[in-house]
Amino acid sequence: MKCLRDRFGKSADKELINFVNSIDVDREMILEDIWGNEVHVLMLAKCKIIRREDAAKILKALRDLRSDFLSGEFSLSSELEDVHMNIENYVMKKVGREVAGRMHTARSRNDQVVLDIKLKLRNEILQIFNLLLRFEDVLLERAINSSNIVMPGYTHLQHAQPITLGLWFSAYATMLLRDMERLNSLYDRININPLGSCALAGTSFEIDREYTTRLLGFDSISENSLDSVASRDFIIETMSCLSILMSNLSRLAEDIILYSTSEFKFLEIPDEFATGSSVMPQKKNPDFAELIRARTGFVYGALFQILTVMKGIPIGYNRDLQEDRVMLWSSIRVVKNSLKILCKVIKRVEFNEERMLNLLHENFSTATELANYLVREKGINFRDAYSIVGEIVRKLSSKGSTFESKKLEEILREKGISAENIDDIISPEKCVLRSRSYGGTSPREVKKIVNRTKKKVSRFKRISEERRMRIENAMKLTRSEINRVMKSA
């Protein structure tokens, strides 16, 4: 560790260097750190804390650094401990210690690292948000196109009632809509400027935090310097949102796994998304879905990691916080990759309509509707109707029979109940048409669900675009300010 050793009489032990450095995780934030440095230097020059000429030299060196990094000519040194000191060292080599040594005035690595995380994290949240928007479009399109296709609905993984495939698709669309709502709210709490909090107490320099907020595209300024550097609840909340999202994706993956088995035969996974066996030539495995299911546990682990890190540290910055992002970036990659693959699969997957309909006729799936008929048309209270239908199901199943209109009419007559249009009552296709309550499975209601969801998705598309433009405009403003300083120096 070549820098920050002035207080010590000896060089850092190599084992210590390896143990404390954050280079591997810092690689994710180099461009964000460069941007933060540029904005901080611009602010120092604006507030006359450093000379404009010195600021211009530092800004030119940072521009060269960005170019070197993008071309692969800049690499991080573990001996310099973290990304911040690597960048400062690069600038120092370019413009000398006298000038470069001024760029860290009125700042600490404590507020610097929070800044970098927030700049990168808000961009990652927007990317996940946009992947969800794309997935929503696919799910809603499939829901509309399958609003008349019937399938078994399940509770306890047992046949329950007929539903439409459109309701199944739209159920996941409404699930993921809530994930978008959580991420939308989360973004507001991430997009708060910590720069200027310094180590924990702010600074005695007359800095301009509103200026840096504008140049970095933040919505507001952190209110408390101590809280700003000491808290990571925005990461905890991110991991919580991602964990819930992965839970929903894992449930969809599980449905795909189940429905693709020979026992269900509801769907066929496209060949390009299936894998085979090394020894069993007939196999067609849903490995992608199984890995989504497994990697959900990885994201859960990241949430528990940051919760555990934060539970006992005293207020103020502690080096424990270096671990705040070790699994964060990896979890984000898991989420993005899972969304991408599921979106492609759902767009292409084909369902076996005949198989699903046949199963509905075999397993008394319209028993509840028969009970409803007895209540609605015969004036029988629901609990008695429930008992009557339960007895009918018991008798028929003991004989290996299913619902048939003639047998039903005969049993009902024995109980003194006349039955009209019984074929319509026990028809799964007709049954779903009658489920017209708000949010129900009828094609009419599925279309309403889709339309309501589309309106919310359209609103989120506008919000996402506005946020993207705000960041882009902030970057343009930063470039403009840099050019102005360099021309006038």
Given for the second form:
Number of protein chains: 4
Amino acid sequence: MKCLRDRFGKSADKELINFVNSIDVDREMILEDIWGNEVHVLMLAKCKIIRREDAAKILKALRDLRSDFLSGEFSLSSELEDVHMNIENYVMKKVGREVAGRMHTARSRNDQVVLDIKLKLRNEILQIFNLLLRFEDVLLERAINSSNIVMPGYTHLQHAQPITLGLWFSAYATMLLRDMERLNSLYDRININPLGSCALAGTSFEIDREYTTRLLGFDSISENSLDSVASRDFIIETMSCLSILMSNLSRLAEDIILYSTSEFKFLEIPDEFATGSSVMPQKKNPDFAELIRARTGFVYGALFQILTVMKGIPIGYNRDLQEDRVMLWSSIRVVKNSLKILCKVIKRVEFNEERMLNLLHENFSTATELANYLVREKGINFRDAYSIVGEIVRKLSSKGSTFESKKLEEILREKGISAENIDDIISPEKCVLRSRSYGGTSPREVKKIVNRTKKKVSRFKRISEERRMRIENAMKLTRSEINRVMKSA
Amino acid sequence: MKCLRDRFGKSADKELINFVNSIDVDREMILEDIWGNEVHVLMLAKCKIIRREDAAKILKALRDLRSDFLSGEFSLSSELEDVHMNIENYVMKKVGREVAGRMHTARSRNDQVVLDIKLKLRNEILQIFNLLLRFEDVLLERAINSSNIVMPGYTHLQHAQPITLGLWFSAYATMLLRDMERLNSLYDRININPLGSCALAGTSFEIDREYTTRLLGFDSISENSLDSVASRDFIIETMSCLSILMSNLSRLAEDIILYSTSEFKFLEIPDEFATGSSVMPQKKNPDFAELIRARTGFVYGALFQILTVMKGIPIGYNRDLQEDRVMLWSSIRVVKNSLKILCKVIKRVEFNEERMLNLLHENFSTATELANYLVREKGINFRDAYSIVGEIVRKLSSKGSTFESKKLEEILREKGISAENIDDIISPEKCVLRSRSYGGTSPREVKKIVNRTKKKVSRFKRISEERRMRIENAMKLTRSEINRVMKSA
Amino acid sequence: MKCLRDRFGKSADKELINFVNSIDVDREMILEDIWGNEVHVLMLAKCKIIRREDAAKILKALRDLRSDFLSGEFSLSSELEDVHMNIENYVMKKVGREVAGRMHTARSRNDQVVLDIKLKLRNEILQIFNLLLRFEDVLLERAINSSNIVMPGYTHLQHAQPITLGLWFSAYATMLLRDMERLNSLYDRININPLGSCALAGTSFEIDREYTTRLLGFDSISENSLDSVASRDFIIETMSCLSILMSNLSRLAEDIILYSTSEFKFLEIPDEFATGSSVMPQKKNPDFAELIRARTGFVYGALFQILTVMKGIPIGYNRDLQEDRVMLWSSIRVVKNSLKILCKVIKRVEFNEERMLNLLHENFSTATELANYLVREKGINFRDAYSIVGEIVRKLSSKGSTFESKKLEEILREKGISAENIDDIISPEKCVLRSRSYGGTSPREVKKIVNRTKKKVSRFKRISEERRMRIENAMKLTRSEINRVMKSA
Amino acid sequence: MKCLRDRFGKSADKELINFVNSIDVDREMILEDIWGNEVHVLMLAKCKIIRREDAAKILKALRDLRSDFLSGEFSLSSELEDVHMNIENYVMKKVGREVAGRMHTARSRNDQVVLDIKLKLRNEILQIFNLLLRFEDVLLERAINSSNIVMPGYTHLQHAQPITLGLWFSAYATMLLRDMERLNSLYDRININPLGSCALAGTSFEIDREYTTRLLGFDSISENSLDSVASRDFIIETMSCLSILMSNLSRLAEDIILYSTSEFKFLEIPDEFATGSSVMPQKKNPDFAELIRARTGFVYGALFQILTVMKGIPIGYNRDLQEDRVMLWSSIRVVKNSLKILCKVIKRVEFNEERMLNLLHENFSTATELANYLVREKGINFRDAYSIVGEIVRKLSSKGSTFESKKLEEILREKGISAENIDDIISPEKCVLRSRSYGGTSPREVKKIVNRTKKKVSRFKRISEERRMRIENAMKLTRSEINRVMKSA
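Now that the form predicted alone has been shown, please provide the structure of the form predicted in complex with another copy of the chain.
Next comes the full complex, and the chain you just saw is listed first.
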């Protein structure tokens, strides 16, 4: 068959063959291409575009191909340009050109390749979604269990106010929930059937796109044949969602790297997740977190790669579109692996409560609360209260001292402010108890955050399960249609 | 007040002041900051955190500020670091420190700035959404009116098959509808109230976040105070959506540039949208389209800017976040202006139907349909049909000929295939009539595409109108609450 | 004159005028455009393409324009599309169309705009270069003065080995020297005269490009007219160089942010470079460093912007190229301001030597040296030495202990290794003295590094001065040529 | 040896091992790592840090390893984390821990990995450089042979002025020469020896870095040990250079795509470089050019990947740096393959001279020259001449006519301008002969451009050859040193 060159006077240049083939990026979509072929052939038979006997033969060959592939006996040849030609060629060898030559009726590689990508991609998105669901469970569990552990909250990486470790865990849970929302709505834009758009114009054969939509488990049919083969915004959107997700994970990674330094000492990476040095025997490195931080760059790069590809190319299928997958699957692997390892580490990592509490006592972390106290109890306006406390901090820190109730009461008294029971105000532990505004850091509020988040997570679990079932049922339906055709042929 | 330096021994270095101030990026959010201030003050009064009389005074000052700003009498000073300090300072001058100093109770610039951005951004997103709605109307109108005009359909920028101009117009309508879907779901993630998250931990004052949510027209309250001030994924998502939108527009721009060359001659840019040369008197250039193509790069750059900013910074507010707006408003302007001008041009541009049809006759554009005919009518399998036609094309093109029914019938007869009425098959006009698969290029299908798309557009119009109303009502409610407080004080 | 529309039937759409004009990005190149005009007119007169009297009149008008601009009386109108048309229009008003209409002979805006950018850009590159030279002086001065201060050296943000603060300072000096090398070789690719390339093909007028090259202070003449107006790789290269530079500065910023946390406490930001919080009175934030880190994203974004613009556009001038400046000048400002502020801070910031030394004693930082000792003195192979020390560290750290000579000698003795004078080995201060390999951390080596770097810096100072002089002389020469023409006319 | 975990209580998590290992990116540097090991061991022996007999054993094992690798018997195990540990492990198995354990004395993986990358990268850069040299030869050869073939020159993709095909070819030659200049100066920053920097601080062993520099063919020694292991700007610079190069190639690709459409018909892709369609038998697609255009995105993405990685990480080696290679080698492959195929196609592609000339006659391409004529011969100022010609074009084009000497002379006469011999002026062929300004499109100037460019190319050929020789000699020297040690042991 040698790659569709009947119209040419010369065979293709060797270097050209290597340059244009998409084998490397197609390798991961063989099973999807087989499924797509099966459904297409079933439809052709149903619509009487090909004969049932021919369909049965092709379906038999495709079944063989699947098991050959799974057993490692079938692999793609770069001579045959892409996965589609490889598969057509396999079937041709099995059932002859006269029958196999009918497979590609009312179809083009242009709709076929989008089909394959979508079948594969929706699975991958579901997997990432499920990893996120699992990670949410871990984060929320840890949040609830640490809702009353106190730690320094940072702004500008300087001590800002005391927060609870529960707030920190649940912040990431809240953040990642938005990533799930994005993936959830992306899924709707992926799960649309492009098959039947053909090269760009649809076809004059009387095909049945509703049938293929049902058999492939899609939610709907793509609206416009030209757009359907020419657009890749669902891939850019995928890379955007993953880039945002990685940017979130990179921050978690950064927190872990910082918190595990000997300067912070908030946590120690569990031995089984730490890494050594080739030359410094004492080292215990958080390599996994550094790699998550760094691999964020890989996913960003992938987003940029596809954005650049799509810039300014004319409508219609252009070979440029082949590059849509070149970083897609590897980016997905980066995301999945990052989630898996973070999930494990976050589950096990232990925090040094004593260290975190000690730090809070050293660094004026309750200064804001002291100002609030002056406002609330002493009727001072906030700006004056802020100035008073600011001045106190300046004085104390120049002497190397820190907040102490006695000293504070004295200083305030000098300013004509009688302050009592200041102990409570400047105690980090007490301080967090009082931050009871909606979404605030108090244990009570953290528990509410966790509960509300859990509900949203539950809803997503249901949606994810429904999607999985729909795909599974579509596969079963395909199988049963194949059996029906093969029996009746 | 001079910028919160009570804790410092020295005043700020001049260069530092210029380096860190955010006046340039804050300038566009003054009205939003005023609204946010009003609502915050109303809430403080409602919750009895400040006295009603004080609230009334501050509200009066804020009202003055708004009119000073609108009349051009108020402008931001870079000495005062940002919009928030500028406004607090204005109020302070009007009502004195004792009263104005109470404004910033139970709040931080950290939640204030996210609030401002969200108030502004949701408006901008609505505007882009509405421009897209208007553009959809134009595209769909043109699609319906050109559903039977024939033009070359391209793949690889080579003639592929004849399509209808209606399919081309509706392809862009379908494409941009997905952009609207993305913006629609983004809006939900923007329209969440961050006010009350304070610096990162919430507050010990008994604030009422539901009240501010209602007065500011938000759909819900942000869940986690730490996440609420530390995250900017809604901005990255905005830039992602706009980048995808621009990548789509860049393709439309490219089509326009190509179609208006003297080589294609499909269309001529209307004189009022064309541009001349300083030295070549004959030139008529599609500059606007080139600029849309190029400015895609600006929006991509903005996406990358914010992705880079967010990579690997620790959780909590970091000053890095100030850079979240540095390209946001200008990117939005690029998108809005691109949509406006495209909408106008697409409405008016005329296509050269004769030229498009002529080209179709020269370039074997119906070769696929000829192969389909051999499959359908002559029972030949597609691969053989493909080979037969490929060979014919090779022969004809080497002689400089093209498809002609007589010649074709003769060639086919030599191959033992009796072909009649071939005229119909190789006529581009007839060919498109037959592409009647769902989403195909036939006038009938194009009309269906347009109708289905119109329904989706109508739904979006409803949603957009509801959102506009919600914001308007919130503004009215704020106004009436202000009046109530001012009267009763 | 209204913008070159003699060939059009209709005047330009208002929105189009706003959409396509480049006033915003041209504003910064007015003086360059005037100089370019002067030199072009001088050349036209010299080559007798225009009359000397006409030249004199135009030159007079251009002189007026310069002073009008400098005194704020002249500003660009967006109606006139760009800086070139604005200036031609000004001259026309002054000397009439009959004379002013001769300015644009043998020229095009296509070569004119590249000329302006190059004249401006080479100045900016020189300025950045000089800021780097100044920063080098500061870094090397600090390096030499801290060549014997000991601090923890990090890998993976974990204590690795003791280093000298001098090594840290000189590392940045070495790093930035490469940035200077890049800018230096970039300058050669900028400083090439494009004037005379005209629209794309050169001209049939007998112009003298060597004369304009001399008068504009260029090093050479652009080789190919088509390439000359169509290429912008010198701008991409500029953005690449600045991106790399910013990536280096972002690391210095990160070090400063980390070192100024209360956890590290290596340094305290001088008060005049620190920033406060609106609500937390105790805060002292390293905002400037966070902004440098974040603005790295702006420069990266600018690089991506121009890369996207240039992707896949056909050769020749396309309006896309107008977007070459859209982030160029602002990126340069970011870089210059970042360098200025870093230079000031680095000059003044004080390090806490005691704190740094204490940390070194707590964290096994000399473990590698201990292993080296076992290799060197006890003949143990490195891998075994590494294992022995690794095991020791594990034991000690599980007990919460650290290195102590007595204890160590005991443990080693148990392993059959007689170790004496271990004190020296595990002393961080002694340890750094021994790292005397070329480029190593010992004070002796740091001094050598500084000396060698100083030599390279001196060479760059010379080059920079020569370039400045060449430009200055070219300006003088232009001035004298103008005077000559004006006198003789 | 199992990966340096003596200090840990637990073995590494399986998933961690997979997550952190760098086998995939290290695979391509095995030979470089072996060479680096050999030289390091030779140096250790020379400096008497290890015994000559031990060195000889290790060198023997490394020699075996090289042949095992070349014969396919050795492959990397991901259990052993990276290439360095794999190789140490191999040697350990061959010569035992006691001897092999000495290899890693006075070294760290941190300097080792930079060494490997540099050794590999300089070779790759040389290869790209040589491909560019070959491509220059082809472009210049074609330029000289087509210096008098006339074609439309475009701006805004509209006909601007007639140019020669020679100018077009030589424009790309000039452009790519700058890419070579960049690569040339990049090479200097790559070819610096990092070995001996160890983990970050140098070492207390008395090593000889000059000796390793000589044996590895480096030009100099890295200055600062900390910078040396922590910096990757040479990789960012590589990706910048390649991105700019690809942006240039993407424009050539775009030109080829446009010129091969049936609308332009300037050239036909040679059959052996064209590609077919799976469903449209007539298609002849320029896939290779589309892929070059698209793969520009891959290289841009790679640039962004590494820029993101390096943003804001603290100085010192961080595991993030492992990601420096993740797209490096594949990007280089993209560039090399693109150059190879373009070189072949450009060598063979034929242009349709008749078609190009015909187009020039239809589209007023000599309008500028006509205006120039009015200036030169009739003393009219350029702006008036421009207006006159603009008006003529408007009239003619509204009637569907084009330039014709008779008609033109008549119109001009009506305007009181006696124009004769206008034929010459509006002839595209004559027109290009007159563009004789430096760098202009006339055959004479194109030949000069080609000659000047050839000189620069020759210089680069010499430089490239010298570099190749230097590396080869270094390899020989290493070989002879190894023999010496092995014999004497």
